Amino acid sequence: MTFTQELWASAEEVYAEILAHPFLRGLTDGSLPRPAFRHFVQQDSHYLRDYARALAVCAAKAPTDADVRAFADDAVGAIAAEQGMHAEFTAELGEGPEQPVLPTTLAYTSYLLATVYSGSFAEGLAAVLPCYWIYARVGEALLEKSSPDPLYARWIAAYGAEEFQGVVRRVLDLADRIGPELSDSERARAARHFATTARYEWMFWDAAWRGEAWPVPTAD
């Protein structure tokens, strides 16, 4: 099994939880309250920030120059989509209440940016690898569908296509290169921290079909 297979086979079942959840199926039906596409987006915008920080610790970890500029490139591309694809959705969508950072942005990303700090560039890469993996599959399973709503095809068109899923390809291809390295030990590692990222992007789609609030009031 390679280092990818054992990896996804982690996170099989999550991953078929989040081709069911509501969220994505009203996306392709086009059935999907703007308010939750709203929420997704914000949060989203807040999410890439620190995931662009994940990225830029990656690249300063990765075992040759051509990683090293390659993760460099993927988090200056995460702010970008942050500015450039956001920043068309929410004009569009019309402005909304501004969101503070909500509990799921902030368990995931305060996660993710531990681990690569703390672990091994292979526990970092496994870990944020399910945000390119399964945006991935999920932009390429719905793109036979597409979406009978302009906004959401383009959403779902911006991960279907060939340019981004060449970008995981490309990930996913170092992590088969650096998994003969690895030991058994932190093999299961990453494995976990894969699995556990995993759920993370389930959760962070639910969060926004299910709008989620701080349960209590915040000072800010």
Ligand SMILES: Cc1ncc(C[n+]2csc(CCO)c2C)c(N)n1
Second form
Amino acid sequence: MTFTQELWASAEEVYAEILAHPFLRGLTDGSLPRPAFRHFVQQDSHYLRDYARALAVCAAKAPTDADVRAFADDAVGAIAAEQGMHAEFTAELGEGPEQPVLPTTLAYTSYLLATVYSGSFAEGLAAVLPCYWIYARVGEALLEKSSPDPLYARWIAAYGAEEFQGVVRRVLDLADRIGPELSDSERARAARHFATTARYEWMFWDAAWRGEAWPVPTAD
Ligand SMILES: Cc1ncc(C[n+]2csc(CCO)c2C)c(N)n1
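With the form predicted alone already on screen, would you show the form predicted together with the named molecule?
So here's everything in the complex, that chain up top.
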């Protein structure tokens, strides 16, 4: 099995659960309530800012000049995605009050940042990979259906786009290039990180669907 096949195998069931999630079904049949989409967009904005930092740490640990450059480019891409999404969707959804970082977003980004800072390059790569790969697969699956709601159709088109599929293929090729050099224990740790962040991807959609909030107020 290649490294990426091994990683995907660790999260196969999570991916099936993601495709079956009512948030994604609601995107394609247009029934997703706007507040759930707004929640998602607002939390994704927080997520993308930290994800960009996680990619920058991957860039710093990457094995070749070309790999450093690719991750640094993707870090820039994540910031651009955050700003683009803000401009595009808040225009239609309304700015609303600034939302705090909610528990699932904080847990996911904290896990990502802890793993890329403290782990090896391969472990960090495995942790950031579900974000790319699951979105590319979900984008493909959703693109076939699109959405009767033009706002949701635009979101789907962005992640199903061929340009984005190429970005993901490049990261997967890198993973399969370094895979054979890894020890069994490092591969096993990488697979655990991959399965964990894949679950956070499911939880991220679920949090928006549930309208997650902090259970107790803070002093401010
Ligand atoms: C929770 C969450 N997970 C994944 C993505 C998708 N995504 C964000 S940045 C990037 C690659 C580099 O630009 C990808 C694939 C998202 N938006 N939100």
